[in-house]
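Taking the form predicted on its own, here's one chain by itself in structure tokens.
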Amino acid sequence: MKLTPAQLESFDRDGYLFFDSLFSREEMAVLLAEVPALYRQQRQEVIREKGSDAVRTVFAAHLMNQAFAKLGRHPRMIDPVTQIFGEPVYMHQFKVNGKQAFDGDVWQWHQDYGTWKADDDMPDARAMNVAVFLDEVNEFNGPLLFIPGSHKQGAISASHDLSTTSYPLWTIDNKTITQLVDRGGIVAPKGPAGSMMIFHSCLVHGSPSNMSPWNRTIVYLSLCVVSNHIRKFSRPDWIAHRDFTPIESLADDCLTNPSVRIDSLPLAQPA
């Protein structure tokens, strides 16, 4: 998958790209079928909502599950990022964000690079997220909110919120958000399962709670240029990975081709 000059210009201006229905229903069904087993696991990589058993995030699913391991090497997710950076990338973080029906909590306004810089000592914002919808994302089930153009501000001062939700986050104050929105507005990319987003690590974003009866599951690959790898290892390696090996893309049909297998999944539980 190669981005066009118009798409590259749009990404530079807005800080994100959206691809409606880039993956097929069959490909997404393969991944969605694996989610319940991930959610049932009682392990440190599975973060639950504050005061609830509902799953908020599953970290490092690509190290414990074959289908997600293949997604982490999928050319539609990897190749556009290497095209933008012009360099190979490694997996800084992989997470399945499960904003579950009625129970999915808010993600406060933040920049991902703010966290990666503060907690992991990532030198520069040469990293970005690629996200794919496993469920339909609509205006009711907690869509991601972007402030277009906010990535142009670079790393913005943030404070460490340790209490609002079950997961600590470096968040941006309301005054700054108001100023950014006055300039760029707010957009909420929505679409069917199989839609994909790419967004800059300095793009300011967040999401409201899910008050609807529909799950909203999104998988995020956080990809970093190999030469820009993190320097501090204070967080667990299942949150901020320490394997800086460049990702090699698999064949485009890897999700639905059972003959494609990943040899080693270090976090997989015994069969």
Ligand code: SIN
Contents of the next structure:
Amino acid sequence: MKLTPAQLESFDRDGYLFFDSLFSREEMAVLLAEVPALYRQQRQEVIREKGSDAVRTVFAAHLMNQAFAKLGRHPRMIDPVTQIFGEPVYMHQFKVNGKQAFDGDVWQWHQDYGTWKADDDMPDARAMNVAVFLDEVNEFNGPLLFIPGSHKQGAISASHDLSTTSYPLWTIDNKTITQLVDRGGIVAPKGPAGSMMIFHSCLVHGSPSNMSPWNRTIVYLSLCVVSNHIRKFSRPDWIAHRDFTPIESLADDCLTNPSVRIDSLPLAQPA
Ligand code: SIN
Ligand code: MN
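Now that we've seen the form predicted on its own, could you pull up the form predicted in complex with this ligand?
Let us now look at the entire complex, which starts with that chain.
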């Protein structure tokens, strides 16, 4: 998959791209089938919502599970990012965000690069998120909200919120958000399972809680240019990886082709 000049221009202007139904239902079913077993695990990589058993995030699922390991090397997710940067990338972070029906909590306004710079000493914002919807995302189940063009601001000053939700985040104050929204507005890309988004690590984003009866499972690959790897190892390596090996993408049919196998799953639990 190669991004067109028009897509590259739109990414540069808005800070994100949306691909409706890029993956098939069959491909998403392969991943969704693995989610309950991931959620059942009681381990540090599985973060639950504050005051509830609902799963907020499973970190490093690509090191635990064969299907997610393949997703972490999927050409439709990796190749557009290497194209944008013109350099190989490694996996800085991999997460399955549950945003579960009724219980999925808010993600306050933030930039991912704010956290990666402050906590991990990533030199530049030469890193990107690629997100794929395992469920339909609609206006009711907590879609991601983007402020188009906000990536042009670079790293914005932020405060470390350790209390609002179960996951610490460097969040941006309301006054700054108001100014950014006055200029760029807010968009909430929505679509069927299998849709994909690419967004710049300085794009300001957040998401409301999920009051609906529908889960909103989204998988995020945070891909960083290899030469821009993190310098500080203060967070656990299952949150901010220290394996800077360039990702080599697999064949396009890898998710549905059982003969494509990843040999090493270092965090897999014995069956
Ligand atoms: C994030 O911003 O890292 C996650 C937001 C979401 O999944 O809603
Ligand atoms: Mn984020």
